[in-house]
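Only one chain comes next, encoded as structure tokens, the form predicted on its own.
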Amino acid sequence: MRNYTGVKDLGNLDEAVKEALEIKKNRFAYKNLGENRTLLMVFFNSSLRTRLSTQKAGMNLGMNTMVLDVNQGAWKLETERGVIMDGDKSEHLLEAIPVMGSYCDIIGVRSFANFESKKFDYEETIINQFIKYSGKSVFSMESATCHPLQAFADLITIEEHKETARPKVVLSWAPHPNALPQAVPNSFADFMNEANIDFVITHPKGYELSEQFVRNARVNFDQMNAFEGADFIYAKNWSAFQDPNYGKILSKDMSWTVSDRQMAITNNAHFMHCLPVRRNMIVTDDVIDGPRSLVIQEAANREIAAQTVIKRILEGLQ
């Protein structure tokens, strides 16, 4: 595998389960493939458990690490062409791009949406910017419209708690006072088609996804309808897609925070988030401190699918 952006870089997702499963048993097992090689962490956004697990991931596999705050350790970067740099930025991604690439064999990159131009960010242009120019391989840590370790992480944790051979998952929207981006819910759904799931998204009219993450799902407006008989939620807040309406919060209707009432309806559903969460916005206290929430076992796999992952690209790179 050469870069890592979405669930089709991983081929045959059942084997890339079973892959990540069996490095979970020993994590130290494929520890002479990062011998001297080094790992480069961009970050150009907060992360915690991005950051933390993807280090660690690296270290499991004998690389060296280092780690690039751009906005706390880094000039200030230009990221469009054309721009007269007379403001407040002083170096371009085009020249910052490969010096960071001659550091380092490997670069994992975070850059969040920025809500500025809906067409530079469903390019994803700038972790675009470091496949084409870094020279190196490249993964998402989260992009402007997906974030495929967190997703891959996802799949594991409902393989692990799956107690029926094809599950209902529900992914539904609820509410949050930010508006957030669409990366989380687009790279769950991406995953979610692919797997052997009964997948549904619930949310209120005017928060539809792009087609090209919802595909086959079913889409239902009517919350407590889709979660009859789910058998894992997973809540996540994104604010509006389509046109003209794109990065805008349209609602904050706290009916669909998932509570109690909700729950009750499921099929004794686990509860799922990728956390950071609001509790009582999101999700009530009672569901995600209850026996049946997953949230810090998922947390824990995003070093399992980051060590996948970049077990892979170490082996291609042999």
Given for the second form:
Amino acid sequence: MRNYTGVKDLGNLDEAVKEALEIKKNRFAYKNLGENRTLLMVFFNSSLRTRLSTQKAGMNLGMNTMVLDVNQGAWKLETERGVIMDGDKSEHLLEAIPVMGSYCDIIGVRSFANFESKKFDYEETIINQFIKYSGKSVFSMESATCHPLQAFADLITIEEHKETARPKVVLSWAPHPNALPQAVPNSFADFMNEANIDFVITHPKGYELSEQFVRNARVNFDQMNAFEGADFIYAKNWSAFQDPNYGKILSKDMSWTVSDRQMAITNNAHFMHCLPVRRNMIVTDDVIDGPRSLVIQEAANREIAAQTVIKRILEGLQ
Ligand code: AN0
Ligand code: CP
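To complete the pair, please output the form predicted in complex with N-acetyl-L-norvaline; the form predicted on its own was given just before.
Now the complete complex, all chains and molecules, led by this one.
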């Protein structure tokens, strides 16, 4: 694997999940693979899980790991070409990227949507510049439109906990005080559409995601109806994708907060969320603290997802 920016890069998903579950049984089996290789993780945004799980994955593979928080101690970076740089940005990505590339073998990038331009975000301008100018393998640690390490970990978690051959999985919008990216639901939909599951998306009208990710998934504007008989509930907030409201909050309807009321009509569903989660906005304390909540197991699987991806990239470097 050269780069990892979406589900397509994994090839056969069943095989990828099998490989991940094998790695989970012995995560130090490949500790010589990354010898004398350096992983650089570049963060334009905050992170707890991605930072720790990806660094741990690199260490499990015997790599040296470096982390750069662009907003803490590095020069402020300009991202648009052609700008007269007379403002507060001291350096351009066009130099910073090849310089970063010169110090490492693999680069992980976290760079959220900026919501200033849908075109800039959905063309994946930032991560594509890393791919073009770093000269190194690049993987997404959540880009403007996708979070494929999260969705891979989610799929591994579903595979481990499913109680029927073809479970019903429901992605549900839930309220949040801030305008959040569509990256997590986009990638979750992308992976679920490829997996052998019955997939439903539910959200209030106006929160329709890009067709490129929704594809043939069933979309239901009635949350209670969507939850009926579900085996997994995957809650997430996202801001509007459709014009003219791109990046905007249309509603904070607290009736969408996942609570015992909705969980009661599911098939004793497991509860999932990528974290960080706003308690009693996205989900009630009772549901997230309940016996069917998988949020901690899901976060733990981020290490396995990252290790599977980095292992495949390292194998490509041999
Ligand atoms: C981010 C998001 O929704 O994309 C990161 C989630 C992994 N969440 C927040 O900013 C709260
Ligand atoms: N789920 C996830 O990516 O969490 P962080 O933002 O803490 O990395």
